[in-house]
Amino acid sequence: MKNICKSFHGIHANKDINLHVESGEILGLLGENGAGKTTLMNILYGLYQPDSGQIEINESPIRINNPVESITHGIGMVHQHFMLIQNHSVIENIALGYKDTPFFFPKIKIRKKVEEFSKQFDFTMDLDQKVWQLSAGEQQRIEIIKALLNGADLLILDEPTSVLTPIEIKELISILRQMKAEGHMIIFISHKLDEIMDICDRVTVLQKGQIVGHADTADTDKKALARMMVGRDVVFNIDKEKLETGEKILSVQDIHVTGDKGMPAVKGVSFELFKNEIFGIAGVAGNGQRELAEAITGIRKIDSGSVWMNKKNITNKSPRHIYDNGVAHVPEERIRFGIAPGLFLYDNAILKQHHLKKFSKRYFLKYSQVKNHTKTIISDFKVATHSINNQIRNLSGGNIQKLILGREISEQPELLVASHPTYGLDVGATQFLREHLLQLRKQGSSVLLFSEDLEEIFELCDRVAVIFDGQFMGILNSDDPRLCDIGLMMAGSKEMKTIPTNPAI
């Protein structure tokens, strides 16, 4: 890619980008949220057209007008949010994305070819299973098979590990190393410096749409890359101030919740949460974390048990009622539950708050106050956007997350339920938002933190519960030496024999 430029509404997303990747090489693409990484790769894949610049393959200039043409040139892309049809089977999704799928009996004709690719890369999956029944890692493998089946020599992976479990990440890295050994080229977009250092041969760093540096991973370290990416030193360990525990805020009593597939997802969970406390819930994805967060915040029905907030029973109340009782929520599925994609930033900045007196008068919104509030959030939380009149769907995932966090924290909630709050954020934004959570704790609020990032759990939490198969394996203080064995607990080993089941209200 030579001198690639791309602008949206007069704002540079990419400016004078020069990038190359060689056979049998993994190139890391690093940058803050909104730095232009995904835009650049969408140009290479044919989803966007550059305003100027040239793409070359083997020193021959080419023009890629759409993804179909990129596939014919041997370029495949696995997007951050998978492009699969949930109600179709694995083989049906692959057939729909395969350029040589025959008109008659497509599933029968390509099944053998798919099975050969699956064996080559040690994929084990039921080709007749519906996509919605699969884990994120299994869905990602479908996308990789689709790309390889179409003859991809260059594979672009956009934030490939953001929705994967630790085991699935190891499996993906093994697959990528095998592809590299076979001569494939890979462009690996990630915010995670450990992964970049582990798997990539070279790194290119973007900042505000421009390349600010290149490095061989063998000749650099995490601190140097972080400094290059955000333009300053990044603190990887935040000091947590010791605070006196306050009065009880939340009491969850023996709750049972059913999951999307009709099976029990949360099984008799009980705990309490106090002022000036961050309570972490750690575990491998799919063990009931999402269902527990949704039950507490009113999105999902509780089958039995109760939830009390400040001695008020909020069990199965509406999300609006629960919010009005002092509970803010940063959802795991931010696009589905956190925003209204087609509305402007200023509309999204007051979701759940539009009825407050400072934003409305009778039946009308006070738009001057709403817009000033939005500008404050954008400034305080460093949301990269050219205007508050921009539709929120046009923001990068990380900037959407920052706006949601800013909105939820802005009203100083008594309790913040935060599911993976730093998911998809670069190291600078992660540090910034973790400091905000600690500040919220210091101001007398409490935080219920759901995270698969153990570094985040250890860094922020006063107490940690480990969840497995919908049950708590134990609740430990942050200085408990048994936390060294948290991996065993996440795998189902119960470290604490007794967990309080009937806390006093």
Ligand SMILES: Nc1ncnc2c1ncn2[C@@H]1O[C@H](COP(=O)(O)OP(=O)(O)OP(=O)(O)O)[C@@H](O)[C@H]1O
Contents of the next structure:
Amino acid sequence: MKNICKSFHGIHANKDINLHVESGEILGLLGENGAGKTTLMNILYGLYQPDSGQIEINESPIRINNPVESITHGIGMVHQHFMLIQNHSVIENIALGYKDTPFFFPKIKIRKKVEEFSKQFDFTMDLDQKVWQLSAGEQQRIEIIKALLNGADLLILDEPTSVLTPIEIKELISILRQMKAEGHMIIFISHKLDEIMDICDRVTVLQKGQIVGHADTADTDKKALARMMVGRDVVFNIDKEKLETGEKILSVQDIHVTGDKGMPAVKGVSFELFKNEIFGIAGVAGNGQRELAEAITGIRKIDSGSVWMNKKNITNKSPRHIYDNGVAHVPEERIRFGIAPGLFLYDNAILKQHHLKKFSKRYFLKYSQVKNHTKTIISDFKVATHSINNQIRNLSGGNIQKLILGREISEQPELLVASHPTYGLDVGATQFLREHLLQLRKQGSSVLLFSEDLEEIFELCDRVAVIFDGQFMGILNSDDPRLCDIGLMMAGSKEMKTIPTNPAI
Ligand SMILES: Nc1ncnc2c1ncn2[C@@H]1O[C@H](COP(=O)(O)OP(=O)(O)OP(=O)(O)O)[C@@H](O)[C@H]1O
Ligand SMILES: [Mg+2]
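Compare with the form predicted on its own: the form predicted in complex with this ligand:
Below is the whole assembly, all chains and molecules, this chain first.
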């Protein structure tokens, strides 16, 4: 890519970018939220046209007008937010994007092709399931297969690991290494510096739309990359103050919940949460975390058992009723459940809160208050946007997440149910959010934190429950030495005894 420029509303998203990849190479693309990574890759994939600049393959200039053309040039892309059709099966989704889908018996022929690839790259996939029933890792694999089937020499992966479990990440990395060995080129976007160091050969760092540095991973380290990206040193550790926990806020009693595939997903979970504490739920994705979070926040039906908030029964109440009782929610799938993509930022900043007196009067919204509130969130959470009159879908992935976090946290909820709140955030924003969660805890709120990132769990939580196959393997205080077995417990191989905390309450 030579001298690529692209502006939106007069603001440079990419400015004079020069980038090259060689065959058999994995290039990492790093940069803060809103730095222009996705935009640059969307240009390479033909989704956006550059304002100026040139793309060349094997030194001959090409013009990529749309993704179909990029596919014919051997370029494939796995997007930050998957672009699959949820109600269609895996095989139907693959057939839709396949350039050689035959007119007769398409499914049989494509099935054969996919099976060849599954064997070559050593993974399994049920082709007849509907996409909405699949985990993020499974959905991503469909996107990768689609690109490979179309003969991609260059595969672009936009934050591929932020939605994956540690095991799925290992599987993905092994697929990528194999592709590299076969001479494919890969451009890999990630905020996780460990990963970048692990699998990339070279790294290019973007800041505010411009390239600010290149490095060979062999000659650099995490700290240097973070400094290049943010422009200052980034502290990787934070101090958690010891606090006495306060009175009981939430009580979950023996709840059972059914998952999307119609099978029991949560099988008799009980726990209590107190003021001034962060309670972590660790586990490999797909063990009931999503269903548990959705059941507590009213999105999913509870089959039996009960949930109490401040001694009020909120079992199977509406999400709004539960929100009004002090429960905020940062959902796992931010685009599907966290925002209304086509609405403006200021509409999205008051979802769930529009009925509050400060934002509405009778049938009308008080737009000046709504807009002021939005501006406060934007400045507190450093959401990068040219205006609040901007559809939220135009924001970068990390900035959408920041707006959701700002909306949920700014009202100082009594309980915040947060599923992977740092997904897609850059290192600086991650640090900022973690400090914010600790501040909420200090101010008397409690946080129910779902995370697979053990570092995050250890850094923030007072108590940790490990969930496996819809059940708690046990609950431990964060200073319990047995926590070093957490990996085993996440795999379901060891049951620990629950330690009662705050028995007086
Ligand atoms: N279609 C669009 N309309 C208006 N602005 C856009 C559009 N697409 C991107 N932008 C803007 O371009 C800038 C760069 O966004 P981009 O999505 O490329 O960032 P990113 O580096 O991928 O960030 P993240 O790490 O958060 O995903 C942002 O300020 C974003 O708001
Ligand atoms: Mg992006």
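None of the values given here were measured: they were computed from a predicted structure. Rigid core here is just the name for the largest C-alpha set that superposes within 1.5 Å across the two forms. Numbering follows the first chain given and starts at 1.
Trainee: Taking the rigid core as the reference frame, tell me whether Leu96 has a CA displacement of 2 angstroms or more between these two forms.
Mentor: Superposed on the core, Leu96 moves its C-alpha 2 Å or more between these two forms.
Trainee: Does the distance between the two CA positions of Gly137 reach 2 Å or more between these two forms, the core being superposed?
Mentor: The answer is yes, as the C-alpha of Gly137 shifts between these two forms by 2 Å or more after core alignment.
Trainee: So, superposing on the core, is the move of Asp324 at the CA at least 2 angstroms between these two forms?
Mentor: No, the C-alpha moves less than 2 Å.
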